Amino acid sequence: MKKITLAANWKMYLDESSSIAFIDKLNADKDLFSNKDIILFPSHACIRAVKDRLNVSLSIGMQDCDMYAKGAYTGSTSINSIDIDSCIVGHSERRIVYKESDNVISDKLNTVLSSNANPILCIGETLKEKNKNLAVSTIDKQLSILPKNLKGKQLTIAYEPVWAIGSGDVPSNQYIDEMLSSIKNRLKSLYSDTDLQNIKLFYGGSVDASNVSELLNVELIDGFLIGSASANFEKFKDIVKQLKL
């Protein structure tokens, strides 16, 4: 049975003190969290505190990065600013709130691919696009930025229907399977079998302890990108308990 990855996107829910408090609880329950494939995504300013405090072998990632790796870009954060394992690009909140275009997301993706970190590219349709039967074409457009060369890196595609994020409205397993199948077919048209072995498919959007067990029945899901539920230690712990590995 494959090992499921949990990517915990804390967004801006936890400041430094609450991030440390979360890690202290995690350390105290290390038997549960050890040997699990978990990536924590603290706020940029809290990454060092989390890395220094963590006593369990988990991965650490950035929630976003600048398209430039270095230079005179006040207020931005370089992918090379600290040693991390993964970086999220293209999250719907970056697309919608900060108006990031596919071109900007493409630049960020290529910057991550040129670093030591592995990228997690978020894609997903809005409710309006879903209702107009534009979900697949929207996903295809968002995937069109993928480079031909993955440079031997592991790439994760996180399918997060925008209408499900934070709403509690989780798609049916059949809907998720159909969308992930469409994504996988698109990836097959772009990459060799060797590259495909280094690509994972995640689901994200209102994932919590009440639905993760059912979502695990979707065969194409390799992991979950979890938002608010991952920033609450007890809620996250309940999710971890349901992992089959």
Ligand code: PGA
Given for the second form:
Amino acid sequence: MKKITLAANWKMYLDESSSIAFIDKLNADKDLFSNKDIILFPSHACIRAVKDRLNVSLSIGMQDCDMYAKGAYTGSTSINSIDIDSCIVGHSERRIVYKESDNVISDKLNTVLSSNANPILCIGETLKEKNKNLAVSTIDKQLSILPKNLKGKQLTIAYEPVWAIGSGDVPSNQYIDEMLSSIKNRLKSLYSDTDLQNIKLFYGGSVDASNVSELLNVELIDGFLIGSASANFEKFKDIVKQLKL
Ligand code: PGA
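I would like to compare: after the form predicted alone, may I see the structure of the form predicted in complex with 2-phosphoglycolic acid?
Next comes the full complex, and the chain you just saw is listed first.
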């Protein structure tokens, strides 16, 4: 049985004291969280505090990074500013709220691939695109930025339909399976078998304790990118409890 990864995208939900309070509860429940494949994504400003407080061996990531690694970029955060395991790029909130283009996301992806961290590239169609039968062409376009050379890194593609994020509206397993199959076919046309072994597929969008066990039946899913339910310790714990490994 494969080990499912949970990526906890805390977005801008938790300030420093709430992040520390979350970690204190997690430390107190060490037996449940140990040996799980979990990546916590605190706000940039809280990463240091989370790393210092954590007593369980989990991974830590950045929710986004600058496309440049160093220089005169006021207010931005370099992928190299702190030692982390992975970094999300292309989240729909970055694409929509901050108007990040595929070009910008491509630069960020390459910056992460050149760092010590592994990238998680988010893709997904809006409701309008879905209703116009453009879901597959939308994700194909978003995947067109993938570089040939993955530099030996582990790449994760997080399929997150925009209409499912924060809405409680989770696609059927069949829909997710069709979309992940289409992503997988695209990846097969781009990469060698060796590279493919280093690529994971996640689903994200309104994942919580009420739907995770059903979603686990989608065989192509290697993990979940979880937003609001991951920023509440009790809700997150209820999800973790349902992992078989
Ligand atoms: P959600 O967010 O779980 O709150 O829907 C998921 C995401 O945006 O990654």
